[in-house]
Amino acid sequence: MKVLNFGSLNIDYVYKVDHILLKGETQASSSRNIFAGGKGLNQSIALGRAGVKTWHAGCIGEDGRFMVELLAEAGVDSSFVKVLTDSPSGHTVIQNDKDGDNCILLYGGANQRITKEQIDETLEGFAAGDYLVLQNEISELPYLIEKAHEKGLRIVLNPAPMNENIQKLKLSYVDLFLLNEVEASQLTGVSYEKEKELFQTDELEKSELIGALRRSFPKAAVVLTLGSAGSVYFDEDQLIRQGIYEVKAVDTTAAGDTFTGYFLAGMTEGLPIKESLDLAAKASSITVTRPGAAPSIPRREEVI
């Protein structure tokens, strides 16, 4: 069984600010740092540092070669990453405030240069039962999901960023969704705000949001992350909740990606769902105590 992450690779320009800028506001930043990032790369780094043999596929520009080196350091095979000579790598501009919260401006760059030919060539190396991990930061995602489903791959989707492109996907082909409360609300049209208090209780079976996800995707499993309320796993047969490990947050940029990578690590190792959720919660709690995206993701020995 193999794990292929076909996803984005970004250069993150992170600016430390007192508060997230308002419309028309100018503010001096106290620092600027440059990190490797992108939801795809972050999740591959998390998988690799968690000990999972992972292949990453995607595109970068000449300016992104250092990200290939970072993948290699995490034990991730980058032989399916193409270097384009006529496009810059994807990049982000991130504001990180004094409370550890952030906002992100994304430019797709080489991530939007994925072709059907590259997809076909990459999928030749994988077979039924292998995992395919996806986000929503690359081009040709509908084609990729279609072809992966034809081959019998187990499709894992983190539908972020949530936009109109998600509606173009055959979501019925997805085996596992990993999403936060905002993405879940956007996907189903059911407001999470009305259920905030409910998610602090043990009566989650009453949740309209969970019910809507189950009805929309009856054959899929879902991991729903809920910030301070922890996370919930559910499928058609069971519902399992997980609390958080409280820490002082410095930078939350890669917390969700760390959670995704470590949860999948537990799943691929055959751990019980509850143990996989706990492993992911521990890892993401470490990530938020450190600056940057990929550099903040812990190694397995730090988590256990």
Given for the second form:
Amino acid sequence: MKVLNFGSLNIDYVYKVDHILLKGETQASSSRNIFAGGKGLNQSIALGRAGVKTWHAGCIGEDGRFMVELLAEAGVDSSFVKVLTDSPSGHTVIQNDKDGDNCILLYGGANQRITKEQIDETLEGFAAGDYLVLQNEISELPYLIEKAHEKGLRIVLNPAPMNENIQKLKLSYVDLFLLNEVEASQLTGVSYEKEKELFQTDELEKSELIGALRRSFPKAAVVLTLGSAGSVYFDEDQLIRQGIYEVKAVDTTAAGDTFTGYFLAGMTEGLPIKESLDLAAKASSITVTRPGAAPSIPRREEVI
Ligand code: RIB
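Same protein, the form predicted together with ligand RIB this time rather than the form predicted on its own?
Next comes the full complex, and the chain you just saw is listed first.
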């Protein structure tokens, strides 16, 4: 069984600010750092650092070669990453405020230059039963999902960032969703706001949001992260709850990606779901204590 992550690679320009900018405001930042990021790359780095043999596919410009080196250091095979000579890599402008929260402005760049040909060539290296991990930062996702389904790959989707493109996908082909409560709400049309108190209890079976996800995707498993209320795994037969590890956050960027990578690591290793959730919660609690996206993701030996 192989794990292929077909996803974005971004250069993150991270500005430390007092607060997230208001409309019309100009604010001086206290520092700027440049990190490797992108939801795709971060999740591959998490998988690789967790010890899973992972293949990453995607597109970068000449300016993104350092990201390929980072993937290699994490043990990720990047032979399916194409370097374009006529496009810059994707990049982001990230504001990181004094509480560790962020907001992200995304420029797709080479991530939006994935072609059907690249997808066909890449999928030739994979077979039924292999995992395909996806996010929503690359072009040609509908085709990719269609072809992967035809080949019998197990499809894992992190529908982030959430936008109208997600609704254009054959979501019934997805075997496992990993998403947060805001994305779940946007996907189902059911508000999470009024369930915030419920999420803190052990009565999640009563959640309308979870009910809506189960009805919308009856054959899929779902991992739903709930911020300070932790996370929950559910499928048609079971619901398993996980708390958080409380830490002082300096930068929450890539916390969700770390959670995704480490949960998948546990699952593909055959750990019980509860242990996989716990591993993911521990790993992401380390990520938020460090600045940046990919560099903040822990190695397996740090996650104890
Ligand atoms: O999930 C965090 C990532 O989102 C950042 O690294 C940024 O590149 C955006 O894709």
